[in-house]
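In the block that follows, a single chain appears as structure tokens, in the form predicted on its own.
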Amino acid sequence: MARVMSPPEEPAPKPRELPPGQYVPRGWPVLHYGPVPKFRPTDWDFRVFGATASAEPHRWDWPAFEALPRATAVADFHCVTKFTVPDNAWEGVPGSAIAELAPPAPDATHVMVWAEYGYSANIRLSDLLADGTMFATHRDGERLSPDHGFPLRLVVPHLYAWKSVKWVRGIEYLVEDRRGFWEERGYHNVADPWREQRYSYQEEDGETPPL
């Protein structure tokens, strides 16, 4: 009698690896400091200034920025408040493209990201140039909503999301590091979620500017 063989069982999928202390929430929570700004396309511009290679600032109005080279990237979104939203499909202008169009000076090491109402966050120049870092206009095929940063937010997937600044208006190249808004208020200067760098008291000597 022929023996009927059962198909081999597929291995159970491995649980998603998350940074320490993180969990996956329902939806995409909204967190920010201050009110949601109104977008006025005729007044909006994006500026690159500070330690540029030409020593001159660069500027794009909204139509010119929309025409810049675009890319897509799929990445998780890690909030310092301990939620992670997985597999976001971002679309926008890569940070590396901005650096090619408006190059930093040779001695530039960091970037201050500036947003509406004077909000700021500092990142390393290498963070701006990293794969997946972009000035995003879309998520999962749709325009960002105002409470998630419309018309433009920086996305730095490998850092905690307070570095992924909403309502971005420009970047300043720095020749030495300087703390931004939350970094001056006790958040970690680097913000690596895999090292759980949440607060300034965790900083190591020599890797961050003084408070």
Ligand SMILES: Nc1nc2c(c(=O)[nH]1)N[C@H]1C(S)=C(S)[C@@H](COP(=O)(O)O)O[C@H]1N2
The other form holds:
Amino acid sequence: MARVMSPPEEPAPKPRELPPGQYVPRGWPVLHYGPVPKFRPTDWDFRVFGATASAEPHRWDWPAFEALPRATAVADFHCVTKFTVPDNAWEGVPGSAIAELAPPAPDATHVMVWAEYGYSANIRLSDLLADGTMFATHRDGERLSPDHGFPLRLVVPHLYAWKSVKWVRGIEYLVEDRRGFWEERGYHNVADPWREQRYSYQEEDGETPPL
Ligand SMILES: Nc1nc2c(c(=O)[nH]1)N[C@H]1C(S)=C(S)[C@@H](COP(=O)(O)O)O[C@H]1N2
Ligand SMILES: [Mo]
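Switch over from the form predicted on its own to the form predicted in complex with the ligand, please.
Up next: the whole complex, starting with the chain shown before.
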């Protein structure tokens, strides 16, 4: 028997929760230090070195990297200058996949992420393995533009975006934490936006590598 059903009540949209001090800007700002590097596919490689399980470095050229297992993840993107870009659909190679293919030594605790021109950022090994961390080639179905890190950028959505290294070329496993580019210049070593870890003066003594 046909019956007219009243539509289910729409749940009220939940207001987005932003980390403290953040706002949502128009569009997707471009922010970085220095020039945008040129991509030369024949020179490009991705290296995993430092404290690897085999004590040997790993290397993929561009075609090999493009053939690695891929995944997608939707996440917000929080810059320490206070903008948050919501709901980015990232696509790329998960950090955990890289760690499986090029495993760290048992005593590795941290990772230095290296980009073109020597930009770097340090993260914990657990940040590399976390859900949502990936070496991204695409956002919202489109290949990254040169400004946003083409051909490859790291995305670590649960940390401030200076850890989301554009034009990434490799990672170095560390048995002892070391500060990266911004971490040496007054920014917080860990950078959890939900705890508003913006600046190095907020770090507890002895918890992080000295400045
Ligand atoms: N190689 C490199 N990656 C970088 C930076 C940089 O200066 N160089 N800046 C970081 C900072 S501070 C931010 S906020 C984000 C910005 O990414 P977007 O330009 O795609 O928004 O990139 C991060 N990755
Ligand atoms: Mo940033």
